[in-house]
Structures are given as structure tokens and as C-alpha cells.
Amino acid sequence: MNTPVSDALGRIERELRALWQPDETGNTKPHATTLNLVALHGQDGCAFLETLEDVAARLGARTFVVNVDGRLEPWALEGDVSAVCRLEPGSLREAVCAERVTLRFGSMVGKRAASILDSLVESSLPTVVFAGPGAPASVLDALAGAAGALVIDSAELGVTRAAELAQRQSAQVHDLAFIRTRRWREMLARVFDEPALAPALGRVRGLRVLHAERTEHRGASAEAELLVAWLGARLGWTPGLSDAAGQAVEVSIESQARSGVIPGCMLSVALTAELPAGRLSARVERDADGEHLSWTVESPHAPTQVRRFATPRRDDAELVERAIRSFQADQLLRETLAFARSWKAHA
């Protein structure tokens, strides 16, 4: 039988308090909590939960794992409480422990998500909402506004939905898909480091982005879309993809089947621009080993430049941890998402 919200909430609160009470020998668990981490996911979230375990362990967070379970009565709430402990190296002794609360909402309880979590979070600590694959939209909308930070992945949500969330929230917003494009953005920006090439920034004429095919999302790539939107927002393009002088910029995003590359990930970016002395062509391309980016620039001012840069793989847990610890580039992401939304609406 499903448990009413008030009864379930009272039990969960009691179990949270009981976690840190002395046992029969008088010993207590070593307790340390740095933040409230509220993770939302769909029913099929095994990979996401593995990432969450890693993130929570690194941060020492009071963790809430939240989803909507269609098998429950609409106004029911179920939950489990446990302590997750890290052991001292080379022993079975608990070094530090933090709370983990699993919450399963009935379909109508999602509307009360904010008030339910408000009674369970540690009020003296910041709250981060982490939206995973299949995160219930109603619960995400309810919780995002009360969070101090919001971690999303537009590769799962879609760029338009991510832009809508960022527009509505005053919280710090981090997008894992945007973080994954960081090295690509750095490589493109480096094209214009030479003073003789800087004027080409206002005369970009073409941009071609290639990504690994993603069949379950009809070939879409949030990373590719965000890269275009970042460049457009930085260079003052219109949503119709014209530059500040009204000249059209030819943009194409294409997919290609590629083994050994995560679907949707970037494969290459090719840019062309005009200079008074001739044409500038630049290309950034993922090498076959997946660990390096090749960077090539051809211009009338210097011989062709070719360089190769290492790009260490970062798992999602590391990206999430970095996002939570970061207070940088939020405005850059917001401007990028706003441009992406306008551009997609114009298309």
C-alpha cells in the first residue's frame, strides 16, 4: 500500500536524525556534509546513478535521488534513508559518512517537490539540483527555482529546453554539454590570436561542424549547436546567421558514423573568413585516437600552421564536480543558450 506524503515525510525525517545517534556501544558515525545534492532522473538511470555515486563521494554531499514512479498512487511518497561512508585507506574503518535519501513521487506529488525537499535538506548548506536523463519536467521546474545552482546536460534535455530553464532561473546554471566544448572553443579562439588575423573575427563567412551520429536523437548534437551559438553570441551575429555588417554566414551541422566516439560528440570544425589580403581557413579536428585535437590555420599572412593538442578524456562525474565547484562563465553560458534558442526559433 502506498504511503501518504505526511506519514512518509515524518518517517524519513526521523530516520535522518537516527543515522547519527550513538549505537549500542556508544559510537557514532563520522559525519560530514558539504552541500545538498538533489539528483533527478528517469526510471532507467543506472549509468546516471553510477555518476552520482562518484560525485557525492567526492563532495561529501547529503544526496537526494528523486524520480516519479508511475506505479505509485498519484499522491503517494516513498523513500529510503541510508548513510554512505568512505573507508580509511587499507582498513574497514569509516572515515566520513553522509546521508543518502531516495525519494519516489507519485505523479501528483511532483508539484510539492520543493516543499518536500525544503523540509529534508540541510538549511545551512547550499543546494545543487542535478538533472539527469529523463528528469521529470514538473519536478525539475519545481526545484530549479529554489536551488543555488543547477547542473543540466543539454545533450539530454535539448538546447531549447536548456535555454528555457536558464532564462527562468536566477540560480547559477552549468551545462555539461557546454563544458565538453571548452577545448573546441579555446582552439577556435586561438585562430585569431595573431594581430594580423584579428580583423577576420568580423568577417566570418562559413562554419561547418561535424559530429558523431546520434541516431536515437535523430542525429542531433547539443555540443555542435552550442559551439555555433557560442560563436554567434560572441561575434554579434543575428539569429538568422548574419554578421554585424549584415553579411550572411553559411553554417552547416552534419553527422557522421564514427566508431569509438560517443554519439553526438564533436568530430571537426572548419571556419572560413575574409581578410583584406585574402582568405583565412581554419580547422580543428579530433584525431583517430580520440585523445588529441589537430589545429590547422591557413592565411595570407604566414605559412600554414599545424599543431596538435592533447585532450584528456573527462568522465561525467569529473565534469559535474567541476561544475558544482565553479562560479565562472555562467553569463557566457546564458548568452550562448539565449542565442541558440533564438537561432533555432528563426530556422
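Residue numbers count along the first chain shown, from 1. Superpose the two forms; the largest set of C-alphas matching within 1.5 Å is the rigid core. All of these numbers come straight from a predicted model, not from anything done at the bench. Compared with the form predicted in complex with the partner chain:
- After superposing the rigid core, the C-alpha of Arg58 moves by less than 2 Å between the two forms.
- Taking 2 Å as the criterion, Gly70 does not count as shifted between the two forms: its C-alpha moves by less than this amount when the rigid core is aligned.
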Second form
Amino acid sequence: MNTPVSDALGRIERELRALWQPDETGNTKPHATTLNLVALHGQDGCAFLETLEDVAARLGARTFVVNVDGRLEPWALEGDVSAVCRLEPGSLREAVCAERVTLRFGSMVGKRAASILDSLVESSLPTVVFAGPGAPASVLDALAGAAGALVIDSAELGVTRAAELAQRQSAQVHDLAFIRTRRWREMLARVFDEPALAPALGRVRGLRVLHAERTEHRGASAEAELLVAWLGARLGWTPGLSDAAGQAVEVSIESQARSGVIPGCMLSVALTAELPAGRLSARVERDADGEHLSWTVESPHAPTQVRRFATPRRDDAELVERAIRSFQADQLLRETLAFARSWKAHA
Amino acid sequence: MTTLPPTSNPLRAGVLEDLSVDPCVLVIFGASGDLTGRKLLPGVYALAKNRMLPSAFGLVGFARRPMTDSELCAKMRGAVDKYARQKPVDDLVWDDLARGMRYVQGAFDDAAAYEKLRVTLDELDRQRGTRGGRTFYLAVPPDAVRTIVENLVRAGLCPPPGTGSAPYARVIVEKPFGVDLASAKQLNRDLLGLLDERQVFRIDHYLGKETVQNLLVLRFGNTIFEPIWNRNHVSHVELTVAEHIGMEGRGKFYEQTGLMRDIVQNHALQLLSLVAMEAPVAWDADAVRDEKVKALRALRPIRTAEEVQRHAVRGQYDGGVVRGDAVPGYREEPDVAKDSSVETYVAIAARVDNWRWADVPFYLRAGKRLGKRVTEIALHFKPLPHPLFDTSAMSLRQPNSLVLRIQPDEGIALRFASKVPGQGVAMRDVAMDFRYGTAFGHESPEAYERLLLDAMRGDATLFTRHDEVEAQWAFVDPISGAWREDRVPLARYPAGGWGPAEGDALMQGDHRWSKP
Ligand SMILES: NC(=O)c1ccc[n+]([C@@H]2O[C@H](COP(=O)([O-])OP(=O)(O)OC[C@H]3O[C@@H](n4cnc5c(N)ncnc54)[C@H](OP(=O)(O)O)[C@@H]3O)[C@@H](O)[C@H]2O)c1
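If the one shown is the form predicted alone, what is the structure of the form predicted in complex with the partner chain?
Following is the full complex, with the preceding chain placed first.
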């Protein structure tokens, strides 16, 4: 006997197959699919959907937009199939199209999300699960297990939950919040490229991170926490924040109201450390224009160095695309999340 | 102060991701020239825009005319506005690049100018943290190469690897690399008397193209192609490097060069060696180039006038119609002699004498003012041993070919026979077509971007090694020689076609040039 779910699924499958049939003039749309992108979101996913559209177009993905809708019957499954086409630059010709399937699950159906998606994904291609704001936890857990890669944002999930997910999944994990700290990590790393300053890495005494105030969420920003955790993990600090020699590292994370900067984004990092010949102090700061970072290093070994770098505007679609395309091992993120988790548990 | 490789810094692990270029100053000799404006600066900008450059990066232009730093910046900005792949130009990215841009004025043989260059480089090291990393790009006429390298070495700016305080100094040399075997050998001797081979990056921009690299991935990153990539299955290989444009003001250059030196010796033979080579033992510069050189050395020499006559054709275009426009013949082009016998078309039936390719003809054709701009490699597979179905159409008797399109529309197409839907068993050939742009939704980076990046990273895999250049010249030299002595006639072809009939006559049996 057919259930409402299997009926709905059958219809969606038929629509998917029909999508690339020739039209009345015998033309088919040019189409390409390079991966399955399963995006999960809560009710308020407007900005997220825009980002997703952008990502899907850049990647040529068969996209599934999934949410659980409390207003539906518990066993209802609703779905739409459409072709999303990118136009050739400067013309109205369709350059290439890909499938988009929107799925709305009743509360009970959500639990079977993995099995439903299993029959709709292009099975020869990798599947990436992208957790958007308000992604229902149970569905995320169910889908993450079956994915080849998982894209999360600990700014949405919280660092502890992100760490749990990463620990549980064998899939590649990418964290947008961590990716957003890349420029800052790079700037800090630069300080110690100078061989005379490298010994200071073992004697960091203070770390002060400032981020733009968040109105909706309480607590520190995920980006700030991840930056601290990254340093801790890389430099072998204990969860109680002492260095390998047992000396305490003074860490503070503070926030400040700042217009023009996305809440939670980093504003500055200041690091102090000891060198045999004196003190090293390094500071990376977002300029008032929000578009540059200043990098300042003072040490007994050279005159004070100051540099400014352009920092690209935040573009979430690009971050996701880069995450999905990167074939880099996610070891660094896993290490960082694991440190963050034990550090927060300790605190 | 000595410098450590960045990887010894534990904070660098994983942070470098795609920023794997060590701190570096790129010095461009010939900074006011055409190549710099059209290709190099747009390439550098694209790398910066896509965050592939290290934050410690500087750029020094060197040329003869007087200019200030800010005039150089303005000139370069103009060029990038015009030629950048991603427009409009991002001011933030540009401003950061421009802050690290300097100009050094001088003649290539003026020792004092190299002193100025050294001071500028030291200053940049202090201001930009570039820490002594140097890449010298010689975008200059070939006769200036030796002078520049001599002066760089004399000024201590280009120490061999492992000596001196600089972490690395590399030199990128543009084509043409010599004009024949003797001059290429001399240039190699000159360069390698002053530098280590690991410091020399001879550019052939074809190798920077995505599809050229993908040819290697297709062959050696898949299991299904390699078993059939040999004489047991391939009947013949076709290589086409066609352009529809004529001289475009380069008549004078062409009169001295000709198509053999301009395209065949480098680009076409690069493609041939990539198709013909054996699997390298590793994906590294020497392993890959060892195999390419072996393939080039296996090319059967075409030496005597009689062999040249039989296996090679040179042609020159007459007036004709190209893409709907009437165009003049080569001899009517500006700066071209009215009785010029310079070739604008070359076709060669080559053989690769080794176990893999014995008896498989490699047909190679290249020309100006052909039907359209296309570069592609086609592997034609052997005909069916015994036809079961109606194969009266020629294409169905030999149904399979694999076409690798290098430009435009980089992609790969596999042609095979398929049943026409219906009651009977009618066959038609169909193509499975894969285009990079469509499948990956991304524009492929320009060849120069990739090559600049590789040179700055010190990866020479996609650059030509000294013995490779010499093997290329060794193959084309005797053919050019016979032509120069006019011992073989010059065929004529109308602009806009696919070359002279003599080119078709090179093909053996029922082989035909396919229409790209
Ligand atoms: N253009 C292309 O698309 C292209 C493509 C492939 C390969 N190439 C190769 O790249 C090289 C450069 O080509 P190009 O078209 O850029 O040449 P170009 O436009 O003639 O530029 C030559 C440059 O060299 C400088 N120069 C020449 N003689 C000099 C001297 N004695 N002292 C100091 N500077 C001197 C010139 O400076 P001033 O103008 O200030 O005197 C100018 O900046 C050539 O080997 C060419 O074969 C070019």
C-alpha cells in the first residue's frame, strides 16, 4: 500500500526525470551536476536561501532545500522540483542548469529524512550537507551521518555543539566561522615567521580578543573562541590555558558595539609573549573602515613594524563554495574544536 | 638575518591552505612592454584577487623609459582595467598590490641599474616582509636574456639555491627559446653557466592551460583510458592548433619567425609529448619532464629533403573570407615581402618510434587564417573488427574518438555509436561532451596565472626543461632547414579554409582530418 510519503516521493522522482526532457521545439536545457547539496534550515531562512542559491549556481549542484514545517500534518511530505539556470554573462541564454528540490517535512517525516534523500540524490556524486540557521537538530544528525562532507557554522550552532558534531562524524567537516578566522590566523602566523621571534611561541603570556557585539546571542562569538582554541591547540596549551611549561596564559574575550561590522565578527587580537631579550607584542586590528586589517609587531629585535592589508568583505556564498571545493584535510578544525570543547568544559 | 621556511612555524600548518607561495618579490624586466600589460599584470591581479598571493608580496618593474613608481602603478592599473579576467577591478585588492609596487629605470646592460634594483628590493623586504624571496620575469626580447642574467648574478641578486642569504631566486624566461637547435643550446649553456637548472623556468603558456593539465589527469588519474592509450587500440592521433587571425601587425615578426618556430616547435610539440609520454613515476617536475623528453626523443627524425617532402607540408595563405570578412593574403600583409616564402601553415605526419606507438601516425597541423580558432587533440580508435550493424557511413566503421579541446571551450568529448530509437537497429554517432566552464561553473584561470604561481612556488612541472627544448628543436630543425633552402615547395591555401590540399595528402589510408 502506498503511503502519503511514498506517493509524494514517487511524484518528485517523476518530476526530476521530466526536467531534462526536450521542450516542444526539441531543445533540452544544458545541464550539469557535480554534487548533491542538501541544505537544512529553520523557518527564517531568507538570507540563507539567497546564499544557497548562489552556492548552488557556482557549483552546479543538485540542491535539496529541506526544512521541517510544524504546520504540516506529521506524516506529510511536500516537494517542488525546478531547474535553476545560470545565464551566460551579458545575455539571456541559459548557460547551464541544475535541479533544485524543495522538501518540507511534517514532524514525523523529518526522522526519515535520510531515507527520503537517499532515493533522490544522484548516487554517483558526493553529497554535502549544509546546515543553515535553525536547522532541526534531529534531521541534521540523521543526514550528517550519510554525507561525505558537512558544512556548519559554529556561529549558529555554538562551538560546543559544532565540536560534538565534528567528533561524531567521519565526514569532512567545514566550519564557516573557522574559515572566517583564516585571515586573522594568517596574520598571527606571520608574526612568528621571523626566526628571531619564533621562540616566543612557547612563551605566550596574554591573548586579548575583541569582537563586535552580538545583539541576539549572548556569550562570546564563535570566531573569537575558535581563534583562542586554534592557538591553544597549535601551541599545546592545557584546557586550563597554561602553556607547555605550566605557565598561565591570560586570555580574555570581550565585545564592543561597532557599527558597520557584522555582529560577532572579530575586531582585534592582541598577543603578548616573552623573548629572552624582552617583550613581544603583536596586534591585528580591523580598521575603522572595516575593510582593512592593521598588523603591528613590536619586539626588541627590530623597529616597530606596521602593515595594512585589505580584507575582503564577507561573502558567505564564497566561503561555502571554498569549503566545499577544498580538498584540504580538516584536521586543523577538528583539533581546534576538540580544544574548544575541553577548554569550555574546564571553564 | 637568515630565514626559515614558513612551514617550521607551527601556526602556519593548515593556515596556508591556498596561500602556499612563500613571501616574494616579483621583478618584471620589460615592465613597460606589451606582454606585461596584457598578460602578466592581469595575472598577478587575478592571483591577488583570489587570495593566492602571500600577504608579503612586492612587485618591481624594470625597463628603459623614465617613470616614477606612481606612473608605473597608473599604467599597470590601466592595463588591468582593460585585460583583467574578473571585472570591474576591486580597488581594495588593487590598492594593496599597488602599495608594494616599485619601478627601477635602467638599461639591461647598465650595472648601476642593478645596484638600484638591489636597494629597492632590500627596501621592499623591510617594508613588505618579503624576506629575500625573488622571482625574476624576463618579459624581454630573447637577445637580452643573457645580459640580464649576467648582471643579476654579478650583482649577487641571483645566488644558486642553498647559498647566500636569500631563500630563493628564480628566473622565468619567455619564448622564443632560441631560433634553432644551435642557438637554443648556446642559450642553455649560457644560462646554466650562471644558474642552476632548478632556477630556470622556461615558459610555454600552453602548459598553463587547464585542459593541458587535465590531459595528464585524464590519462594518469583514471584507470579506463590508459589501457587503450596505445597502438593496440588507437589508429591515429590528430593535433590541431588553428587560428583564424592573420598577422595583426606582427608581419615583421613573422617574416623572421614563421609558424614552425612560433607554434610547432613549442606548443604543438608540447601537446604531442603529453599525449605520447609514458606514465611518470611521480607528479614532480623531473619525473614528468623525463617522460616528455623520452617521448620527444622517440620522434622519428624527418631529415632528408625527400623525407621532408613526404612527411611535412608548409603552406602560406592567400586572400579569402574569414568569418564573413574578406581578408588579404599573407604577402599583402603590412611588413611582409611580396615574394615571402615564410610558412603560415605546417602539417606533419610524425611517428613516435617506441613500443607504445609503433605504426600510429601522429598528424599535426597548425596554421594562421584557418577556418576558426581551435586547439584540439583527437585520438581516433581502431575500426570495428567485424561490423554487426549497418555501418555504411564512414564514421560508423570507426566510431570511437576522444577529443580533448584545449581552446576555446575547454573540454573533452567522447564519440561513440548509439542506436537510433525505434524498431530497427539503426546507428548514429553521438558525442558525450564535457565542458569545464559548464560542469564546474567556474572560469578556468588564465594560463599565465597558473604559471606565475607555480614559478613563485618553485614548481617547474609545467615549464620546459633544457633538454626538452633541445629535443623539440632537434625535431623541427632539419624540416625548417629543407624549407629555408627551398628544396620543398610552398603550398598555398585560401584564408578561411583548412589549409592546402597537400596537407590532406599527408594522411595515409582512409585517415582524414576531422573538422574541429
Ligand atoms: N606580447 C606577447 O603577447 C608575447 C607572447 C609570448 C611571448 N612574448 C615574448 O615576451 C617578450 C617580451 O615581449 P613584449 O611583446 O612584451 O615586448 P615589448 O612590448 O617590445 O617590450 C619590451 C620591453 O623591454 C624593455 N626593453 C627593451 N630593451 C631594453 C633595454 N635595452 N634596456 C631596458 N629595457 C629594455 C622595454 O622597455 P622600454 O619600452 O621602456 O624601452 C619594454 O618594457 C618577447 O621575448 C616576446 O617574444 C610576448
